[in-house]
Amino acid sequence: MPAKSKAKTVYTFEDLTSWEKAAAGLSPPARLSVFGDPVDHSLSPQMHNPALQAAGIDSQYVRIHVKADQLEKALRALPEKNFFGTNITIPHKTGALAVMDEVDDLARKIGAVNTVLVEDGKLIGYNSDGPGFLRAIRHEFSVDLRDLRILILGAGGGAGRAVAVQCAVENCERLVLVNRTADKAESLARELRPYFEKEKLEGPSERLQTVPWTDEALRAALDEIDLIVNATSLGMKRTDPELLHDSLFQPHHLVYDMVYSPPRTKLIASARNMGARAANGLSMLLYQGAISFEYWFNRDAPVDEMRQGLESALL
């Protein structure tokens, strides 16, 4: 029998096509993992660990670097290392949705999977980004999706995206996309539309709406918005410049900046400043994890395990 060995901090797909050998001596075995190029920045194993351990699941969760010409081995290579599944980051979320053998609804609408299950030897894909989105405005903000109206910031793609659908999805009042390059949330827009089609909003504004990123634009659009959402990656540096100036807050605004580090960043800083309701983006990355491991485990995530896993690994 091997010697128990301590996980490495990132394993390559060159270890995981002879996993046996690079995992050996691991205890608890690694069964979950995440897919990314670059991976060493995640934070999810610090989230699902503690929360394998909370649960009496037998197995631990690692870093892999994978890169896209690797990615569809390296999915394909998960069954036979008796793997319960992978989360999958950027830039891979797209490229899995093609070598799954089942996707769920959601993530088929979405565009993209960031959760894969192992079941029966076929990779079953799921994406958690909208439905952790949906559970984290819950929590900060103790109100639902459908009963607000929303623009977010960076719909063009990814996190925007996902997000964008999951709104649609809820029905909720409003919804108005805004991104630097206008052909992408046209794009999405004509997608969604048909969410929107059968109720109207009384007077003279539409339910679904793109609007150029100027403040004049935004100014006009905000009078009317509940919920704003920063699904872009700018607020991470301090050089980044301002997504929104601070005169386009009004009070009765709630803002959710999916960016979580630093955990003040200056659109909430803003918005605070203004008399708005501000949360950051960590709530959202606890309840993306949390409703992968509902998917690898079909039970309830230990939430409280998994954030505590997160806010020591950010301090």
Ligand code: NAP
Given for the second form:
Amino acid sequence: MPAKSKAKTVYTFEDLTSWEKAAAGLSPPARLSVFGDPVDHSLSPQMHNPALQAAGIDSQYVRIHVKADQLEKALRALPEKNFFGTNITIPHKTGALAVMDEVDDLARKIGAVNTVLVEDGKLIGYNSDGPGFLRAIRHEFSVDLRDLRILILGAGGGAGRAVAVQCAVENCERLVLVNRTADKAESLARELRPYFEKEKLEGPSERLQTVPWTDEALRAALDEIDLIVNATSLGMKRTDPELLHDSLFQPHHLVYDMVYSPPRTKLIASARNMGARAANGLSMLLYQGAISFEYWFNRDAPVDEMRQGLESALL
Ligand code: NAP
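Could you output the structure for the form predicted in complex with this ligand, given that the previous block was the form predicted on its own?
Every chain and every other molecule in the complex is listed next, the one we just looked at coming first.
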């Protein structure tokens, strides 16, 4: 019997191909992971390991560094290596979709997979980012997406797209897409148009719109918006430019910044200064993780332990 060993911070694709050797002596055995490139920043182990322990599941969750040209083989190795599944992070969420044996309807609409379940030797792809966002908004502001007029900054990126599709599927009151590269927002709007054909709102505003990223256009659009979402990659660094001028916020706005580190981003500080309510992306990270857990184990996730795990990791 091999001596007990501690999990490495990051495993490699080569480790995965000889998992019996690379993970020998791990107790509990590693049967869940996150694939990414890079992956060392991922907080998923700190969130999922307390959950597995609290649920009495004899398994641990590890990071595996997988490059694009290794993705298919790495995914195909999971059933053979006895994994329950894996999460997929940047930049593989779109690439993973093509490898799946089955893809959930929402993941197909989003065009990306962030959760893989191994079932009867097959790979089943899900996306918990959109539903995680839905739960996060309900948790932070006690409202549902379907009741909101929503503006997404960064609608051309992967996270912005997941959130926009979720808003469309939920039949939100109004959706305004904004992106630095305007073409990407326009192309997403064309795709989402069928969800917005039925009139829901009274009044002259279109239910689905793209708006250029200028103060003038944003000021006009924001009069008729309840929820502002930052889905750009800006906000993590102190040197990042301001996303919205203070003068654009109104006290009725709810602001959700998908960035969670730092916890009080410039966007959140500006929104609160102007009397708006604002929350960071930790709740989305938490709930997308909880939903992945539900896909893997078909039971409620121990959300309190997951939240504590994340909060301690971010201290
Ligand atoms: P991505 O696919 O690389 O997209 C980046 C987005 O940011 C694009 O819309 C891009 O616009 C925009 N952007 C980048 N630099 C910009 C600038 N200087 N000015 C204006 N817009 C700019 O990244 P992603 O995967 O969507 O992730 C976006 C953010 O969401 C990241 O901060 C990520 O950590 C966060 N996220 C959080 C959660 C969570 O659970 N809280 C989950 C997923 C992602 P262009 O199209 O013009 O390039």
